[in-house]
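Next comes just one chain, in structure tokens: the form predicted on its own.
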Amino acid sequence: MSMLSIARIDLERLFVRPFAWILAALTLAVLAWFFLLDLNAFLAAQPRLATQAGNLGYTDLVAAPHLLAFTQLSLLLAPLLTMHALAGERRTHTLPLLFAAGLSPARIVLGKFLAVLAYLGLLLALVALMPAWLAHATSPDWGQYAAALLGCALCIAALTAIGIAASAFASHPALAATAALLVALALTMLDAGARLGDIDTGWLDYLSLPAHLTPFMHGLVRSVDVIYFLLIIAVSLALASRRLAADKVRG
């Protein structure tokens, strides 16, 4: 059994469970509703925006915020989808079966990670199509939209990796979901809490997730932001692999 086999099996498990379909339906319904609200507000503001120099356009006011809304929802979606990844295997005593199949801890972790990432990636693609459908009637900034899409994809991947790490350390899926949500919220509100406490936010800005996601929303792709998300993914998956390796040694 290979890493891709683990990913395929987990993805099939997701798609045969009503939970995954209900979660996808609710997510798309909520985002479609907010998209229509944002679009209506944008159309209503057209007379005012037309008189302003350097005014914000469709991408700034509708398309990019739409992608950002899905990323914010992923703060909850990722923990819910990853909580059973390894904690569930441990709870049902099926983790030794994966070890017996000759899979290394790193391959198990990567397989679980890719399965959830594929699910969320499919949702992101569907969400991204909503603003793109109106391209014929608007003038979207495709460069900015592509940057925003890249930033959202990297952020979602980082949240998924955090969820996998939490699931690797937790003994129960509910604990894994709670831990992943708390870590994600901490990264999200880190700089805001420092500003409220009148603390120097120099190094906290680098740790803060929104500080690295916001430039993507404005069409700016910076290497420091890409590296930030890749570091979160790498560290989270490495921690999960080490935890599984310890489980394998203990038997």
Contents of the next structure:
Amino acid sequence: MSMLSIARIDLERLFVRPFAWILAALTLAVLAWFFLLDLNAFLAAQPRLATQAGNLGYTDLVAAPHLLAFTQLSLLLAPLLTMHALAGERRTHTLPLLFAAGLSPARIVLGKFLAVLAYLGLLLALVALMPAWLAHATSPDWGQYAAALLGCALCIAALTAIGIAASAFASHPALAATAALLVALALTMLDAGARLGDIDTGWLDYLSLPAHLTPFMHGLVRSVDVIYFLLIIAVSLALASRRLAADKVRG
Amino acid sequence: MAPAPPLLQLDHVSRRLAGRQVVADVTFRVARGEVLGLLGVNGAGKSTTLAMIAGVLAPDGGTVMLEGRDLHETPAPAGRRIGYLPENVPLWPELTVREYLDACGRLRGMARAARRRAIDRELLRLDLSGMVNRLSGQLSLGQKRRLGLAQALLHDPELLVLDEPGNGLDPVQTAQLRELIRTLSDSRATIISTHVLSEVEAMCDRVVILHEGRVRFDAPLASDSGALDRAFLAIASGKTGVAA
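Mind pulling up the form predicted in complex with its partner chain next to the form predicted on its own we just looked at?
Then the entire complex follows, led off by the chain already shown.
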């Protein structure tokens, strides 16, 4: 219950600031523009695509890339939204308020994670509606689209968890955002060179974020990919909890 | 029949911070209905002691017992029984006064109707009714202090822990605070930390003087206020050891 209370309080605090509204408006505007560009390109290429084998359709060329674009944007959104989660509480001296209420570090961390996740989840829902609105005019592959949506949701949750962990370790929100962005970029770029050179990435594949996100975009839900994202979430939140508990022990 | 345990009991509590022994072997108890003044110069260990009582910091050694139960082993129930005002008032500046108090009530697990009643009560009691829709970050220092006190009182705690509550208050508000604490102490235990002797004399039944993290004096407040002045000055200047 107290975990949900923290989530509700943080959501309330997020929505009373213009920052959250501006961020949402900009994100939706940018993605709507990308969507229209992708759709235009798809319509232009349709006669050519119809003659080709492989049968790439609306879901492959418009809907799934649209979700992927939001996930890529979340590399920036998640650090911006999570930077104040714990580093901000330290700066405003409000952590004692949470500890004095008898809340455990794990509950505090989970509550804050849920708040940002709820905000990004809402944005993801709005973003996902854009390609779905055209369902009457085309025939999307709903299975593939659902898999892509699941992959995006897991990836966004992982980026949020990384942001919360960075916020737990940093003394200043700006440092937290930078650290979260760097970690997320490192996970994204880990195998970039190998991919460009078409070299077998081997074990780097296990760590690389795109390697686990791409199968979802093709409609493939593999347990190894789901576990990868769940592991990132669990490790990040556990680290954040430990750091917060250390605040109580170390002062 | 065994006597009831005191509401709060600290047994040989110690705490190091940044490699320095800030609190060492502190032992005292507080009964219901009692107002305890924790007196000491800056850096004496008052705020650290209060943070441990409030469950914000864990002690390195010793125990903090709330009615016979270790506070740090059962933090959630203890959190609902303790009201804490730290030295730096914990505010979410983007929330209005009412939103902030509502959030604090939610943290303490209060139901919606109880929250509403408690908020109205505390707004009235702390003279904040005229500023319910103002952002808490835009209040003056004294108003922030009163709002901090309101959050500490919101869930009607049995133990009130106030760290330098008089900071930033004007003389009228200071007099009101003293009156308020006197009124509140009928049904609960209160601990107030301060380095102002007159605050202790005006509000407290008993005084504990901390110096360099240790209890140097623990006695009921005598009618001779000069005695406390002399004891405090002697302890603060290092001319005396433990007294009681």
